[in-house]
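Only one chain is included here, represented as structure tokens and corresponding to the form predicted alone.
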Amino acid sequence: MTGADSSLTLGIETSCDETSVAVLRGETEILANIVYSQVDLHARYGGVVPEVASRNHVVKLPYIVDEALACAGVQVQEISLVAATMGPGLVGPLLVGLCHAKGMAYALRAPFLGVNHLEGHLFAHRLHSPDVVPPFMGLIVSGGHTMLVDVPRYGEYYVVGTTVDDAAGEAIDKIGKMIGMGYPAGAKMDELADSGDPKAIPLPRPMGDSPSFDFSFSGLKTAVLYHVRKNPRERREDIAASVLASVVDVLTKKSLEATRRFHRHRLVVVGGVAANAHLRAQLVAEGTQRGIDVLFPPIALCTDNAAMIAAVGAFRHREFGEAHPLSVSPNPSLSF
């Protein structure tokens, strides 16, 4: 179906601190996927500053659009659809990307589509494995979201469970900052944990035994804070390993049980924390034991990127005929 489609979609992603532009042919062929990270810019503040992020998106976005078009080897006049993240995310950065995308769509006389960032993460799987289709259970796990979503088919989503406080990635980042890892801490914690003892600190598994599929990670953050105050010489490697053991145990238990409970045989794990090596290893191992196929996109498609946004736009425009008026506004709290 998608092989005969030569239409070109330009996608823009600016929901947080990555400025990304992609060009997609059809629904799954990535011609370009440029991601500019603002990590170094925000590291000095210990987290993302929305105003700083917005201003940097304004400066970088026009150049990254040009770079993506050049990388794809296409002229801007060839773009037939423009898609941009409309939420969830930080309102300032969202507004920058949406305005730029709407301006391009107007100038090109092309349809415009505002995209749900969460759906975008699920489409990262479709980009990598277009032949591995729903139904499946989706685990979206990142710095801003921890959510289980039943996906009977693309375009139809049912939230099974979500975090009641901190997202998993947010908790890991805050704990990393607590022990002097700087921002962002996810990749550093993952690497540090390789040299630590995951049983060194008896940390809680918040809501691990709850019958619901909701998550909670704020209690874990508090437990680490108290432990570090009482044990200031605790090895950082052991803290990292113990923290990841707690997070991974809870994510693994709940996501595999949700997959079984909803009679799915496949679990698709997406979002920035899906790049975590410990989560990947444990989910695949325990999934195999339970007869559940656990799939991850490549690392480059786990983090925020515009290819997944373009993919949703291309799919929804072709499948459902969707397009949005240029008056559409960002929705920072958008969900399914």
Ligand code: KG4
Contents of the next structure:
Amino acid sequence: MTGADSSLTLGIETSCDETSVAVLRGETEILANIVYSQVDLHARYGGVVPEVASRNHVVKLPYIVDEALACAGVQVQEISLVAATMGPGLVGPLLVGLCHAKGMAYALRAPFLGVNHLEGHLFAHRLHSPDVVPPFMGLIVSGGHTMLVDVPRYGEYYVVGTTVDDAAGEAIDKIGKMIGMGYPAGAKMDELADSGDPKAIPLPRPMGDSPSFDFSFSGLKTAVLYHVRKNPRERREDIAASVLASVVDVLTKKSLEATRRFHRHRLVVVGGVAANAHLRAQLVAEGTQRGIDVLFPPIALCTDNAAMIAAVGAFRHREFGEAHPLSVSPNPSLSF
Ligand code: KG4
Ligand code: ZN
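Follow the form predicted alone with the form predicted together with the ligand, if you could.
What follows is the entire complex, opening with the chain shown before.
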């Protein structure tokens, strides 16, 4: 990967319940980005079962590698770098993707790179808008993470705030499960909230007035639980609208304040919850009022995918000459 922009990176993402393989030309041209979601497999349990996820990655991954190569129209021998998520995530699923990637790199005599999934989320922005470069404030908001990261340049990250308990998507999913919305509940809650009253239930804005940029969403779940016990006939639309109003208020307030405090003029929002229409609308409206440009990659790049992992691998290999030995292990709690 030194020099020529046409070199090909194969990326693998298996940190949770998506099996994904991508082929990238250079650092930003996506030739294939196949995502197979196991969501139906886990729905009956109301959440991801790690052992079930690992086993399904083992079964599906070889076929998805073939599908990605076919979709990109390239031969496996043309791949010059193999990158896979090494953490954070579930250790079993990570191990499956990492071992497959290492095996491919060994067979191809190509360099191998283990990628931080969180850096991957930020690179969704680079894939979509390669010309809109840092500095920016990043908000990573998904089922596993709620994190504010200052990005002066790619490769350099400062965590400004993170959740002290549940991630925003995790809280949404748990509340959804509690009121019978199925798993995962984010998209359904987004839709139901359109016809609900966001002021129907006076829910707290956890840590909303705290000077810290950390988040806490588990209290929200408890508040909804008590409210629903007392008011079993509360409309689901009103619950959805009230819950999202609380989550969106806190995310909007803290991320715009962090952007201002760190003297950035741009906020980049990534992760599954970035798909939320209410979050998008409120962040853009309030950002505009405060002279902050709020950017969201397309939803397919916000949720877990291998193109963002390949993009980090290609960048780090080219920029820093980085490659890892095949002895690298998964790190389930990897951060910045
Ligand atoms: O990034 P992602 O695909 O996987 C993780 O790394 O967690 O995010 C999944 C999360 C789930 O919690 C899901 O409920 C939430 O994103 N989500 C949404 C929406 N679509 C997905 N949350 C709110 N509104 C949505 N439209
Ligand atoms: Zn993720």
